[in-house]
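Here's a solo chain for you in C-alpha cells, the form predicted on its own.
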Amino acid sequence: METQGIVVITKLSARTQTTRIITLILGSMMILLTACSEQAWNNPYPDADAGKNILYSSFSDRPKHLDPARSYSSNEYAFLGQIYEPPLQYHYLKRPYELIPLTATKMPEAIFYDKQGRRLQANAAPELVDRTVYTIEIKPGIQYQPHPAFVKNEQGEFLYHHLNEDELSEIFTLSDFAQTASRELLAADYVYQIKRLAHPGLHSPIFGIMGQYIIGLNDLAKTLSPVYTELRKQGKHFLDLKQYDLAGVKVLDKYRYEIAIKGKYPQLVYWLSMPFFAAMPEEAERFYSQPGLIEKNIILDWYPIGTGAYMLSVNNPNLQMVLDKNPNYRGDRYPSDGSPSDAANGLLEDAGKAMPFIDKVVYNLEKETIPVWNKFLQGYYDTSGISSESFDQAIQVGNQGEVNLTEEMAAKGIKLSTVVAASSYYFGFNMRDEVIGGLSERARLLRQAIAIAFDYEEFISIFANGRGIAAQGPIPPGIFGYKDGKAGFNPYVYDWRNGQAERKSLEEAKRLLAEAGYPDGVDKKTGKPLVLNLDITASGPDDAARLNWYRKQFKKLDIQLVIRNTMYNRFQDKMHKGTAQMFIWGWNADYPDPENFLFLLYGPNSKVDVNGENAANYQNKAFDRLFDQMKNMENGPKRQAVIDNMIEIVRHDSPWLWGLHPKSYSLYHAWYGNSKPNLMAHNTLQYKKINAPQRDEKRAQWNQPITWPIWLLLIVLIAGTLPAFVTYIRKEHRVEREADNA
C-alpha cells in the first residue's frame, strides 16, 4: 500500500506541476505583454535615460583627427567646435554671419606698420602696410575641462606626467585615471597652440597658408625639423614648444597675446574663429606624449581638451561618441538679439540665459541613411537630413515650385530647416590640357559651348530633388560679391527673359561648337571626332544614372565623353600631376569672405605648381591681380567692382561650368528647439535645448507595439496543444482510477 500511495501521489504531483507550467506561461506572457504596452518596444537607449536632457544624434564617417592643429573636416568639426574655444566666435543668430568675442574680451583691432615701423592710418592702402599686429585680450577666470593631464600632488609636481609600467597596467583610456584636475585658461595656451601649426610632427593642413603671412612661422618649423628628428631617434615624442620663440606671436601678460602678419591680411580674423587658433594648454602635450600612453592610443588626437561648453566623454567611432556637458564650463548667455524673423520664430525666447541647455549628446554611428530615416520618424533622433530614398515621404512641391512639408511630416509636428549652402560643386577644365585648356578663342569657345549644352538645372531636379540653384560664377549666396537676379546672370551662358535667368539654346550652343573649329563634334582639324575625358571616382550604386547623364549632355554636341573611374588616390595623382583632362570638384567656405572661392582660380594656387586648391590650375594675369588688390580689401562698393571685374574674366573664360550651390534640407522635431542653420560656426550645439517630456510622450505614441500578431499566434498555440493537453489528462485520471482500483 505504501508503495501504491507513493506512485499515486507522484502523478498526482507531475499533473498538477503541468497545469501550473501552463498556468504560468499563459500568465507570463499576459503580464509581459500589459508591461511593454506601457512602453515602446524598440526604444535603442536605456530606460535609465528616460526623460533625461540628452540630445540624440547619427554619425557615418569616424573622425580622423581630434587635434585642432590637424583637422579640416566637417565630421571633426562637429566635435572639435564643442570642446575646443578659440578667441572669436559668429554670432549664432545674425545674417549676415558676424563675428563676435567667445573667450576674447573684445574684437581685436588691426594696427597697421610701414616699413619704417610707423603707425599707419586704419585706412592705410595694402601697399603702404608691411605688418599687421592683432591684440587679443582674453576673458578671465575661465576653466578647462577636468582632465588628468593638470593634477598636481602635494609638492606641486605633475602627477601623471612620469607614469611608470606599474601605473600603466591600470590604464586602457582616459576614464581610467582616478584624479582630475582643472586651471585657468591663459595666454600663453593660445600661443603654444599657434607653436604647434609649424610643428613638423603634425603635418597641420593651414601650415602653408598661415605661414605665408604669420611673421616667423615658416622659420620656427625649419628650426624644430631637425630637433624633432633627433627627439624621434632618441625614442622620445614630446617636442617643448615653449622653449622656441615665434617672431609674430608673443605673449603680453596673463591674459594678452599678439599676432603679428605680413602684409595686411582681413581675412585673419576669420581664422581666429576657427579651432586652429583654439587654445591648447602645455601640459596636455606633455602628458600624451608618454610612450606608454601612445601606445594605447591614449593621445591628444582621440581625447580632446578644451574649455568649451562639453567634452568627450566617449570615443568609440565604431559604435558611439557622447559629449557631456563641462562641468567647469563659465555658462555663456544665449544672445538676446539677432535677424528680425527672429523673435516671432521663437529664437529669442531664451535671450540672456545660460547655456548650455543640453546635458549630453548621443551619437550613434549610422552607415546607411534608411536606419537614421526610421529612427528619427520613431523619434529616436531628433534631427534628420533629407536623403534621395526619403524625399518623397518628407517633401512635396507646389505647383509654383514651393516647397512645404508632406502631410505625415506635419501631423508629427515635424519642422522644416532650409538654406543656400555657402558652396560650390562644379565641373572643372584642365586649363593646361592641349585641347580643352588655355586661353585661345578656339579652347574658350569649346568650353561655352560645352556651358550652355550642359543642363544644370535638369541635373539639379534629377539628382538632388531640387535642391540646388545652379551657380552663375564661383562665389554663393550669402558671401560679399554675390550678386543676385538680373545684376548677378552669366551672359555667356544664359539670357535674360521674362524676369529671370534662361540657358541658352542648343543651336547656339552648336553655334560655338562650330566656330571653335568642331562642327557637329568634328575636328576639322584632323576630321576625327571629339571626344573628351572626365575623370572622376564613383563608385556607389547611383553613379551609373548619373555617368549616363553626363555623356548624354555631351552628346548634344556630337561630342564623345570617355569616363575615366579611377580610385580616390590615383584620381588625386592625376589631379597633382595635371594629367586629368576634365573633373568634378566642390568647395565648402572655411568663412564667409569672397577671397575663400575666389583664390579657387588664382594662378599662384596652382594644384600642379604648388599642391593649391586652383584644381584647375587656370591662370589669367588680369584676374591674378585683381586677386590681389581685391583680398586686403574692405567690404565695400570698391571691393565689389573688383570682383565684377573678376567675375566677369572667369565667365568669359571659362575654365568651370559653375555648376551648383546646394541647398540644405534639415527636419527637427517640435521638441528641439532654438535650430537656426548656421553655415559657420561650429560650436552650435550650446544654443539648441530639448524638450524630454513631449518627446517621450511622442515617442510612446509613435511606437505602440503591435500585439494582436502575438495574441493570435499565442492561440493558435492553444488550439494546437489543447487536444493533446486533454488527451493527456484523460489518461492521467485513467491511471490515477486503475491504480485506485488496484
Given for the second form:
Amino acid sequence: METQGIVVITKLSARTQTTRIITLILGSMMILLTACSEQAWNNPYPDADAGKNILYSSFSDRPKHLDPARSYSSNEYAFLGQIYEPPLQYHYLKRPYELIPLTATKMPEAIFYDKQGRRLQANAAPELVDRTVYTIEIKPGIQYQPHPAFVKNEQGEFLYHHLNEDELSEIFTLSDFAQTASRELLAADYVYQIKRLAHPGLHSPIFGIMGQYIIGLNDLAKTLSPVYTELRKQGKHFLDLKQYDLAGVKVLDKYRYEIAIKGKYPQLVYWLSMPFFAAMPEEAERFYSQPGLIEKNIILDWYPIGTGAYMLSVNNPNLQMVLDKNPNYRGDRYPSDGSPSDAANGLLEDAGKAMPFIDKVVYNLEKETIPVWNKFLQGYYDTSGISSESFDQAIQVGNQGEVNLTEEMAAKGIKLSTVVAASSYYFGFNMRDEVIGGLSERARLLRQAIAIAFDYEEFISIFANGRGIAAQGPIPPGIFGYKDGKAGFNPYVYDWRNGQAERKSLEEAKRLLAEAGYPDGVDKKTGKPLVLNLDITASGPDDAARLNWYRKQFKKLDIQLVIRNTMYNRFQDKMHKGTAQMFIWGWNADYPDPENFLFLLYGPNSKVDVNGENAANYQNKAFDRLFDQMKNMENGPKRQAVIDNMIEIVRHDSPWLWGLHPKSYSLYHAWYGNSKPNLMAHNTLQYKKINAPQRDEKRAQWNQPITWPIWLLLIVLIAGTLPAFVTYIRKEHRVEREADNA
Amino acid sequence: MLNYIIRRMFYAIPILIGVNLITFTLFFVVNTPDDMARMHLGMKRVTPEAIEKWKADRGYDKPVAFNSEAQGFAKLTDTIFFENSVKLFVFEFGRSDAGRDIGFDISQRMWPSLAIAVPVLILGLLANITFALLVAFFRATYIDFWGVVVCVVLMSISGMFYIIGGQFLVGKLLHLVPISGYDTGFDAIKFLILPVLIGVIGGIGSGTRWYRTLFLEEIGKDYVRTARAKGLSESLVLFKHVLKNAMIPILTGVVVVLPLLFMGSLITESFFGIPGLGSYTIDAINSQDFAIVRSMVFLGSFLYIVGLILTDISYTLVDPRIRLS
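The structure above corresponds to the form predicted on its own; please give the structure of the form predicted in complex with the partner chain next.
So here's everything in the complex, that chain up top.
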C-alpha cells in the first residue's frame, strides 16, 4: 500500500508539474503577445517610430535607375525628384502649370543669335535663329547632403576615393562610412551632369533628342566613345568628363553657366525642370567608380547624391527605401500664392513656412495591391490609389454620375482626390497599312466609321470604373491647346446636343462605311468580308473581356476583328517594322506643352523611319508644316489658332481613335495635409505634412486585436478529439486489465 | 562513399550544361537581345544607337551560339552562350543586366527565404507527423474518417486562397499580425508568423495523407504484430517502433528539399513583401534580366543535385543495409 501510495503521489506530482509548465508556457505567450508592444499587434512598424513625423508609402517595382542621367520613369522620379535639384521647378499650387526657379535665382532668358552671331530680338522668327543661349545663375550657399564622397583628410585629399581592401571589408552600404561631408553647389556641377548625357556607358534616354539641340553634345559622345571603350578594356570605370569640352555648355563663373542650343527650342526650359539637368558633383562619380564599391553594388545608380529636401538613407528596394530629411537643406518656403479654392481647402495654411514638414518617408515594397489596400484601411499607409478590386468598397457613383466616397470611407475620415492625367491612351491605325492606312478618302471614311462605332464612353464605364474621359483629340486637359465643351468636341465622331457631345449614331457609321466601299462590312471590290487585325499584348485574366468588347465594337459594323495577341517584345518588333495594322498605345506628358503631344503625329518622327514616337506613322505635310510653326511659338491666341488647325487636320484624317484621358483617383487619410495633385512637379514631398498624434490615435482605435476566435478554435479542436482520447484511455485500461487478468 | 560522391559530382556537369542550354534556348527564343535592351532602357525615346550600346556593354552584340566570323575554337567561345555560361560553373554569377552583382544579391536575399522556409519545414514536419500519427492511431474511427476528409479539403484549396484568406482573417479582421512586410533580426518574427502558419496549414493536407500512408504500411508489418503479441500497448508500438521505421522515407524526403530551401517561395514572398530569392527570380523573369534568370536556374539545378546526393548519403546513415558503391 505504501509503495502504491508513493507511485500515486509521484504520478500526481508529475501531472501537477506538467500542468504548471503548460500554464507557464501559455501564460508567458499571452504576456509576450500582449505586453511586448504597446502598439497594435498588427503594426508593421517599429514601436520606436510611434508618434514620429514619418510618412508611410509603398512601391511595387524597384526603381531601375536612380542616376538622373538614366532615369526616365515616374516611379523613379518619386525618389529622384526629392533628392536631385534641377535649376527649375513647377509651382506646387498654380494651374495651369507654371515653371519657377528652384536652384536658379531667376527664370533663364533665351537669347537668340543669327548665323553671323548677331543678337536677335526676343520675337525673332524661328528661321532666322541659328542658336539660342540660356544663361542660368544658381543661388549661392546651397549645400549637398552629407556624403562620404566629399570627405577630405588634413592634407585636403579625398579620404574615400582610393579605398583599399581592408577599408572595403568593413563597407556594405553607404551608411557604413564613418565620416561624411558636404560642399557648396556650383554651376560646374550642372555642366558636368549635361556632359554625362553623352557618357557612352550611361545610355541616357534623352541623349538622342538633346543631341539634336545642345551644341556639341553629339561630338562629345563621338569623342568619348573610343576613350570609354579603352578604359573598359583596362578594367577602369571612371571617365573624367572634366577633361572634355562640350561646345554648347560652359561654366561662366562659380554660380553661372550657359547652354547653347541649335535654332529655337522653347521647350528646353521644361527639360530644365527634370532630373536629367540636375546637378551632379564630379566627386560622386569618381567615388562611385571604385571597383571595390561597384562589386558591392555601391554605385551612383543606386545611391543618389543631391541638394534636395530629402536624401536616400536606406536603399533596399527588395524591402524598403527610406528618405530622411536632408540636414543641409536650405529650407525653401511653402508657396503663398494659390487660388481661392486652394485657400478654401486649407492649402495656404502653411504659406511662408520652411519646408520640408515631414522628417522621414518610408516606402515599403508591396508587390500586390490587396495588402496595400488593407494596410491603408488600417492606417498603416497614409495614402492609397484605388485598384479595380477595391473600387466598389471605396467609391460610389451617384445617379448623376457624381463620384463620392462610400460611407465606410467617409466614416474613417478618408478623403478623395481626383485629377485627369496629362496622358492619352489611344487606338492607333498604322497609316502605312494598305487597308486601314493612308490619306485616301476610302481609308479616311473607314477610320471615321470605326471611330464612331468604337464607344469609348462605354469602355470607360466598364473597364475603368468611370475613371477617364473620352478624348476629343490628342491634347489632354490641363495642357495648353485643349478646349473643353462645345469649342473642343470632335465633330467627326460626336454631335453637340443638349449642351453636351453625343456620339453619332451607328447608322451614320454604317453610312460612312458603305461610302468607303464596305457596305455591311463587305469589300465591294472583292466581295469578301472586311477583316482587320489588332496587334496587342494582353495576357492577364481580365483581358479576355476587354478583347471581346473590342470585337463587339467592330462587329457593330460587321467588320471582323482578328486579335493578334503577342508577347510585348514581338509587339515592339512589329511596331518598329510597321507590320502591325492596328494597336493600342499611350503617352504620358513629359512637360505641359502641346508640342509634347502633337509631336506624336509629326511625320519626321515616324516609328518606322526613325524609331520615333509617331507610332501610327502618320504623315500629313500640312500638319507637319503647322507643327514646325507651333513648336516655337509662345502660348497665346496665335498659337491656339495654329493648334486648332492642326487638331482639325488630324480629326479629319483620324489616324487614331482618340481614346481616353485617364482620371487618377487617390485616397488619403484625414491626418495627411497639403495634398494637391501636381502631375508635372517631381519634388512634391516637401510640401506634404502629417498629423502623427491623430494617426496614432486612429490606428489604435482601428486595430484592436480580436482573440476569441482562436480560443474558440482551440475549444472545438479539444472537444472534437476528447471522445477519441477517452475511448483510447478506456481501451488501454482494458488491455492492461486483460493483461493483468491473464 | 567518397568515390561515389565524386562520381556523382562529375555526373552533375553534363546535367548542368544541359539545364543551362535549355534555359538559354528558351529565354532567347522568346527574347532577343534587342528586346532585352528595350525592356531595360524603357519605353520612351529609346534610339537604335542606345540599344546597340546597351548590347555591346553586356556582350549581347555577339552571335548567340556560333560565331562564324571568329577563328578556330573562338567560333564557339566568342558567343553569348559560352561567355554567359562558363563562369557559372565556378559560381561566378557576374552582374545583372541592371548592373548589380548577382552573387552579392543572392547572399543578401537567401536569409529572408530561409527565415520562412526553415520554420515551415520544421513545423510542417512536426504538424504533419503529429496529425498522421493521430489518424493512424485512431484508424477506422470517426477521427480517421474526418481527418481524411479535412486533409482532402485542405489539399483541394489553392495556395493563393490560403494566403489571401490568411491575410484577410488574421491580419485584417482579427488584427493579430501585420498583413505584410518584413524586418531584420527579432523584429522579423511578427512578419513571419502568418506566412509560416499559412505554409504549415497549406501543407498539412498532403503531408498528413502521405505520412498516414507510410505509418499504416508499417503498422501492417510482421514486427508490429510481434510487438503487439508481446503485449506492448498501442501507443508504445506506434511511437517507439512504427514511427522509428517510418522515419526512413520521411527523412530522405526531407533531405532532398533541404538545399532548395534557399530558393524561396515565389508566391508567398510576393504577397507578403518578403525580399527573398523567390521574388528575386520572379522580378528577373518579369524584367527579362537573363543574367539573374540563368544564375537562379543554375543554382536551383545545382542545389537539387546536391539534395539528391545528400538523400543517397542519408539512406546509408538511417539504413545500415545500404552501402554506396
